[in-house]
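For reference, the chain that follows is the form predicted on its own, supplied as structure tokens.
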Amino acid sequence: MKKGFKVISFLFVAFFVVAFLAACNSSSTGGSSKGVSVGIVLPTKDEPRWVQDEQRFKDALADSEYTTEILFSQGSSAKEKENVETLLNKGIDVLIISPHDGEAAGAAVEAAKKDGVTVIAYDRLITNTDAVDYYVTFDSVAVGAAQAQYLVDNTNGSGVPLYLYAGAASDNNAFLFFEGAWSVLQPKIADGTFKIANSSEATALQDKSELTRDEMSKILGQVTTNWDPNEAINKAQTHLTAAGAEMKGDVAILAPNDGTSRSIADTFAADSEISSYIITGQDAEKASIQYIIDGKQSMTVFKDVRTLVKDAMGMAVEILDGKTPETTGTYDNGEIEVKAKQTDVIVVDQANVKEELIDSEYYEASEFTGL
């Protein structure tokens, strides 16, 4: 009888030990102490903007109980989906993703939603899916409008050759940027201030103040850079070779971002028939700030990614804390109206570069020459 009691006691002790160890193991992989709380997928490491974002995201959670892991898709939708699956296997509660291709990313975020993960589209909207909960963004239409307004404000005379360039057709933002730019440029094309130099599709539509998505697609098909500086060089060289003397001289150039702007600027500067050019940019990349100081790039649209990162990570922490994030508007992604938090943009040129980028401690003065 005593022997049987000892066996039963041992079994009870063994049971409680196993239960205790299981509970410990569960607490290390679940809740706020799990391996990864917030998964972040960024489009590429080949652009300075995204590399800077990586560190800023890490810094944003440095004093938090939550953890993050950041993966890069390197311009591949297949890699992007694989990255999301990797993060889902690590038990994330929130996914922040800036898609390489807004529509192709739908499959990846739908997998996240099935796992009960909250999806935040970061800087680029994910389209044609209902599996997006929030969108943190700069006002992309305002970016394009600001670029175009700079060209208008700094152009003299009439019949000024206008060269149009755009981002990747796979990126919804490229359409929003172009939409904003066209809203400002089209009236000035219609009144003869500008003459389109490098897009027959844009010329055919120059009397339309508002373009459909399909109409913009036709224009982007001719002037896309795919966000690739080398492709931008090739496009610019092709356009300049085809252009007659009447489309040279003093010109205006709508360039979508800083990387392509520098490439296009260098190409135009090398053409002896180009007397001068005004060219836009976006992202306030360090190399382009030096170009602006040197007079080789006219302006950039400064999107303070410190604020955007703060907004995105703040939203993620609110979700992890069981709160409902605050939003400022919505974006139609083709399937649903996605709740969005928008961040303002700032135009930077030689006149205010020190105030906006040095005095604000975004960059240090020692990083530039001739400031």
Ligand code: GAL
Contents of the next structure:
Amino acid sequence: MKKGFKVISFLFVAFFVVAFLAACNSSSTGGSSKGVSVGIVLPTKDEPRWVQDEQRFKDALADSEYTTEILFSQGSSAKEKENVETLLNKGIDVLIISPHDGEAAGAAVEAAKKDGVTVIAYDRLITNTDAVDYYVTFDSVAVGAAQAQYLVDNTNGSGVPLYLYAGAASDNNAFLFFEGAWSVLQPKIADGTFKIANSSEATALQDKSELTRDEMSKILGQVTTNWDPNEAINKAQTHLTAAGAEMKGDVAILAPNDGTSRSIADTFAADSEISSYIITGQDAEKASIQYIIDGKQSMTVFKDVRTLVKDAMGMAVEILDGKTPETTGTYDNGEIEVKAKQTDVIVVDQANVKEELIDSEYYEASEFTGL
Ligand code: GAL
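Switching conditions: you have the form predicted on its own, so give me the form predicted together with this ligand.
The complete assembly is shown below, putting the previous chain first.
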């Protein structure tokens, strides 16, 4: 099934790229340069994940005269709204936006809709508004499930202490990741393979196979990193200080992404009562690829940003051409069902890091040591 989906994804991507390049050519020959056609707003430059996206957008646009502009919101919804207004003033027809805060971004995209702009949510969904037309995303529930499965597959015995960490509650993805992880971890907590080490709310809910959003909010309230590596360190230190000897030794750690994973891993590595740890990640950030090579981070979930960029730009071109973009499903944003195009993810650890990230030309071997 996966293979079939990949072939179809590839065909979609190939189709969009061709369509995109064709549109680039026609807009340059037509000479109708009336400002910016596609505005792109990304959450923050402070995380390598989003700098990666910026670079991949630039790479995809390098050989075209297609008019786009990329602005960063620096973790501020006010700045994000200002960015959208700047782009609206430049006459954009399509807005590609990854919100800092999924709910707060409603006001910005509503302003865009009022201006007749088509809104594409990029990687993160914008919630509780009808002003979002499309959503291009990775399979985020699968990200969390893959992280959890890695912990299950790479720990031994029973009663393994399990430390849970999550993303920012203002990011809808944090819930999707946690939902996916919980679906795999909960049966293994129920059968005694794992014991939760750092969340009384999760322990209170450990017999429930499916959690409501409110229930997940309670757990996130205790174990959120807010996507901030420093907050992750503080939380990990607090948890380790509070943990008794029975919650140390060989442990499993659900870390939501690479930035937080590295800082949590360093914190656990510095605790003399921790004999070994398995820790997850996400994003295939360069620094984490080096950590994986060095055996300091166990895995990452590789989300090929090149595909997401092609999907988003392919969609934008279809819209500019007056066509209806192809979608593969929908996501409920609390107000409407948003038409979505979803991309698969790949689990990477020491065994396949070279094949997936170097041989695929995502990164160059010279960027790492000890490969
Ligand atoms: C999520 C995104 C992840 C990660 C995180 C922190 O929304 O899907 O790839 O980067 O935000 O920025």
